[in-house]
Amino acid sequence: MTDWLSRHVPKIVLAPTFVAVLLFVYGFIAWTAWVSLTRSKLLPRYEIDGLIQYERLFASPRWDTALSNLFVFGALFIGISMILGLMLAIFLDQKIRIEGALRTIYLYPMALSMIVTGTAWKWILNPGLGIQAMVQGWGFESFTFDWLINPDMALYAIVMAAVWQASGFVMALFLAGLRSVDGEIIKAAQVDGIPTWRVYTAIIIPSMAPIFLSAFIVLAHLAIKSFDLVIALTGGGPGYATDLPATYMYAMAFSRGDLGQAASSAMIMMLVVFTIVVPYLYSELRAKND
């Protein structure tokens, strides 16, 4: 009996979690895929009607705007966060005295929820309350900083807030990578008279390729599913200027009563995530097998 329990207790303990994941994750993914093939509106229908929802989706100007915004937002968010995170990590890697305090300051935004970040930046960028009002109060009446209400600049305001929150996390990843590099290699390079900047660009940073890939995967995932930051900061506006696929899906499901469109947009988002994550997982598994 004891032997039987020792073999099966872990399975029994994990069984409820396994069933819950199977039902509430993969089960609802399958349900969403099914609904995306129907003419569901406010309530779901289960008669399959082909790819009509996907045809409607890609014919929608609002969806085109959401996809374009996602590519712009994702490219800027990932690129700036990785560059800024790497610069902060290199700065902290110089063994400065107040490293602990600075590391805490840089990481603090990551401890905040996206809703809190969006609300705070909404106050900062509000033309009547934030930076613009403050600078104009100093006597610079012609100064304007109205990105939040400017349809051409509102998306960049979201990028600014997202980078502020995520760059500290990227810094922590890169700092761990910098500290894991063999110190003997660095000392040997310094003995040979190689300048510090060259040591970083030719030795240290290239050896951190797996960390760069991990940071890219995490940031890309955050960019694709960005929702709460946009809702808190701009609400998708002005107009649809800052719509992203996640906010489009929410609007279709809960504001427009169009479950078919919401489900089809959700499946496209999942497909985009898969195209990023699956090659990464494949490369990781292949590396372990080799």
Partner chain sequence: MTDATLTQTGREPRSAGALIGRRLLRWGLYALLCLFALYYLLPLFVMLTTSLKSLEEIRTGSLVALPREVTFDAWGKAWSGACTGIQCEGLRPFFWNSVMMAVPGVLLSTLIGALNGYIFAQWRFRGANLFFAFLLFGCFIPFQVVLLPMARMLGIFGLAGTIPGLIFVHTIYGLGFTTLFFRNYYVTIPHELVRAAKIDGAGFFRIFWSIFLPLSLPIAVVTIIWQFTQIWNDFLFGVSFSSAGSQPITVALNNIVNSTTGVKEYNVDMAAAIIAGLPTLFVYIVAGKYFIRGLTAGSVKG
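Complement to the form predicted on its own: the form predicted together with the partner chain:
One chain, no partners, no other molecules: that is all that follows.
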């Protein structure tokens, strides 16, 4: 008996986590999937009624905006953060004397809550008192910078704040990548007389492909989950101009009392994450097992 116990202790210790993950991750996903197939409103109902919620979802102009916002926001956020992050990393890699201090400054926004970030940028972008007012105060009376209240531009204000928060982190990832490149290869290239920019474009950056991939995954993941920042900065407005799937889902779940819509939108978010993350995780785990 004690022998059996000691042999199975690891499994017994792991069991609560196993049950929790099974229940609270996969069980709950299943529950949400189920409810997304019913006519649930304020209270969940469990009679399956086909894809009606998904039909409603894709017929809704608000969801349409939310989804296309996600792609615009995601593309810009990922693209700009990557370019900025890589650029800063390469610049910092040039034996900069104050590198430590600069790195600390570039990265600190990542320690802040998106709600804090949102509050700060909301103030800076406030047309009446922020940058616009400041520049106008300098004498440029016609200067306008009203992205926050302009339905066509508000999404870009969110991109701006999001890039501010995450690009330093991308920089840190790339810098670590640059530093991990085999120094002898670079020395060999220098001996061959290859100019610095060629060393970067032909040797260092291509060897960082896995880091580009991880940076992409992290940023994509952040983009899809983006909720706090939108709530704090625009609350999804003006109108629904800056709605994202995450805010749409939240509104349906907690203010509209439309569980069916909330569940189906959550499932679509899940699907988007799935298509990005699963191939990545699969390749990572496979690479490890080899």
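These figures come from a predicted structure and were not determined experimentally. Positions refer to the first chain, counted from 1. Think of the rigid core as the biggest set of C-alphas that the two forms share within 1.5 Å after superposition.
After fitting the core, Val278 CA displacement of 2 Å or more between the two forms: Superposed on the core, Val278 moves its C-alpha less than 2 Å between the two forms.
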